[in-house]
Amino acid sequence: MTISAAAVAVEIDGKCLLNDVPLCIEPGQIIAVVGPNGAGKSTLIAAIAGDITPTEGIIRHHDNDLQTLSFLDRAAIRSVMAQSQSVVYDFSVLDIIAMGWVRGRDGESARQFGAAVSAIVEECAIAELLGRTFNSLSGGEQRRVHFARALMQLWRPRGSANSAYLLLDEPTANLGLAHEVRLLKKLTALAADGIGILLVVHDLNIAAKFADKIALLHSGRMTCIGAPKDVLTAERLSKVFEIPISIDPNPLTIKYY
C-alpha cells in the first residue's frame, strides 16, 4: 500500500511546474523534499494531494487512480498541511483541530473524538491556545493548530491498522526550536507506527538527521531521490543552490554558512 507517482507533470499558465517526476511513499517512511525556490515542491506536494490536477502522467493511492477518488475517500488515505492555510472566518482553535475529524458523527464516534482532541492537543502542547480565536494567534502558533488539525484526520484508536500519509509543506516554518523539535520527534514517532510522511523543509540538516530519503527537486525535475548520504553530497548541492556546500560525513552535516 503505497502513494506513488510516476512520470508526473504539472503546467500552470504555460509555465512547466514539474517535468517527468517519479516518487513512491511506503508505510512508516520519511522522505523530505529539498531545493530551491521555485524547484517545484509545493506543486509536488499539491499534486500528490490531488490539489492539482497532473498535466501528464498518473499518481495512485493504494493503487487506486487519484482522479477517480472522491474528497472523503483521499481524506481517509491522507492528511495535507499545506504551506500557507488562511482562515478568513475567526474560527476557535477548537474548530479549527475538528475540521480534521472524517470518521463520522455517531455516538461511537462522538466519544472517540473526544479522546482525538485530548491526545492531539497534549502531544502538540497546544492546551494554552484552546480558549483563543485562530486568527488571534502568532503565525507559528497557527502553524501548530494545523499541525494539530493535520493530526486529527489521521487519528485512530489504539491498535487500529493504520496506513494512512501525511503530506507537509514547510511543517517547522515559524516554529520556535522546542516546537519544531517536537514536531519533528512527533514526525519520528508517528513513521514508527506506520505513516507515511512526505514534508518540504528547507533546512537541509533537518532532511539529513530525520528523513529515510532525501528527494532534490531543481527546475521543476527529481535531480536525485535517495538515502540522504546519497543525495547529499557536495558537488550535487553546490549546483543546485549555487552556493558553495561542504559536507561533514559523521554525523552528516551540511555547511553553507
Given for the second form:
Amino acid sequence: MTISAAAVAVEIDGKCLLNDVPLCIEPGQIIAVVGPNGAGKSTLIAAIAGDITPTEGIIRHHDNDLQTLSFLDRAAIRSVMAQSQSVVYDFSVLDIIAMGWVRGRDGESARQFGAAVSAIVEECAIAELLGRTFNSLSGGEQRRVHFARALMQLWRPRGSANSAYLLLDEPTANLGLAHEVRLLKKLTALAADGIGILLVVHDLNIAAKFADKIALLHSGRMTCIGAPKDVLTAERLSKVFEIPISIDPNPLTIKYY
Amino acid sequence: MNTSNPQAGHLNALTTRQTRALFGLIVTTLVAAAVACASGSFDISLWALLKGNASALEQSVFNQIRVPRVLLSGLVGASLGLSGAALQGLFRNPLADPGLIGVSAGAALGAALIIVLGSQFAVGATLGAFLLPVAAISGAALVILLLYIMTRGFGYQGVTYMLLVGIAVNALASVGIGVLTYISDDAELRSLTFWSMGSFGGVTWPLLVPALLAITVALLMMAPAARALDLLQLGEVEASRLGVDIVRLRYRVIFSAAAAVGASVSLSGMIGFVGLIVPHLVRLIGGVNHRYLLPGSALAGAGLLISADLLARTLIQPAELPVGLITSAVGSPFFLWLIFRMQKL
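With the form predicted on its own in hand, show me what the form predicted in complex with its partner chain looks like.
Below: every chain and molecule of the assembly, starting with the one above.
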C-alpha cells in the first residue's frame, strides 16, 4: 500500500521537466523534495497527484495504475495542499474547509463530519477565522485554511486500515513562525498516525530536521534520494545549488521545534 | 444533527438564513404568480374561481391565457436564472450571462431560421412545435461549442475575455438575423419582430409543452451539480483533486444550460439580463453555496419574470410592452453598477 513512481518522465511543450524519476512513499514516511528553482519539484507533485499525465513511466496508488483510478478514488487516497488558489465568490472559511470532505454525505460519514471539523479547526488554530469570508483573509491565513481543508480530505475514523497520503507544495511559504512550527509538528504527528507525506520545501534545515528521506532534484532528474545525512553533503549541495554551501552540525542551535 | 457541534450540519444543510431566503422566494413567487393570474386587461377574481362561481369567460381566460402565460414566464425566468447561476459558477466569472456571452443570440438565430425558413419544410403542426425549440437549442449549443474552442476548453482567461467573445458572437448572430429579416415576407417579418423583442404573449398549451419538457429536464440535470460547482471555485486542478470529474461537469452544465436557454428563447425571444442579475441578488440575500444558489436563482428568476411580464401587460393597457424591454431597463443599470464595483478585476 504505497504511492510509487517508476521511471516517470514529463514533457510539456517539448521541454523535458522530469526525466526517469523513481519515488516510493510508504505509510508513515515523510519525504522532502528539495532542489533549485526549475528542478521539477512542483511538476513531480503534480504528476504524483495525478494533475498531469506522465509522458513515460507509471505512477501507482495502492498498487493501481493512477490512470485507471477515478477522480473520486484518487481523492480518497491522497490529499494535496497546493501553492496558492484564488476563490472567485465570497465563500466562508467553513465552506472552504467543508469542501475537503470527500467521504460521502449521508448517514455515518455525515455524522463524522462534525467531529472532523471541530478536531481540525482546533489543531490548525483557525477557530477565529471560521465566520469570515475566505477572500478577506491574509495570504498566510488562507494557507492555514487550505491546510485544514487538506486535513479534512485525509480524515479517517480511528482505527481505519486504509492508508492515505498528503502532498504539499511549499506548505510553509507565507506562514508566521508559530504557524510554521505548528504545521510541521502536525506533519510529524500525521506521519506517526501512518500518513505518508511528500513535501516540497526550500528550507534545507526544515528538510533535514523533519524528513525521513530527502529527494534531491536537479534539472528534472533525481540526483539522490536517501536519509538526510547521506543526501545533504556540502559537496553535493554546492554543486546542485551552484553556491558554496557548508554544513555545520549546530554551533549555536536555535530550536523552535 | 449533533447539537454540541454547530458545524455538523454544514455539510449538506442550508444555513438558517438560506432556508429563510428560499422560503421567502417561494412565497414571493407564488404571490406574484397569483397576482399575475388575476390581473391584466381583464381582471379575474381568483376568489370566485376557487368558489366555482366564476363566469365562463373568466374560466376560459384563466385556463387558456393567464395560466399558460404565467407558467411560461415563470419557467423561462427559472431557466434563465438557473443557467446564469450555473454558467457563472462553471466559468468562475461573475459576469457570465446567457445573453452577454452570446448563447441567447445563438438560440435566437436558430429560432429565427425556423420562423423565416420553416414554411419551406412541410412539417405537421405537432412536429413544428418541436422544431422551433430544437433549432434554438442547437443554436445555443453551437455558441457554447465556439466558446469552448475560444477559451481552450473553458480555461480561466479572465473575466473580460468571454464577454469580448460574447460581443463578437452577438454581432455575428445579428448579421444572420438581419439577413433573415431581409428575405422574410410580411407575415414572417411580423412574427420575427415581435418574437425578437421578447414577449410571453400568444402562448398556447401545444406550443408550451415541448419547451416545458426541455426546461424541466434541464433544471433536473443541473441540480446534482451543486457541490461540484462549489468545489470548482477553488480552481479546476483543486476541484479534480477533490474528486470532481471536470469534463463531465462541463458537459452536464453546458448541455442543460443550452437546453434551458434554447427552449426559453424559442418561446419568448431574447430576454436580457435575467441570468446576470438574479444570481447576484440571490448571493446577496443568502450566500454563495450552489446548493442554495441554484434553487434560489431558479425561484428568483421565476418571480422576477412573472412580475416583469405583469408590468409589461398592465403598464400601458390594453397595449403591451415587450417584456425584454423591462428586464433590460432594470438589468443594464445593474450591469453598469456591477462593472463599476468590479473595476479591480
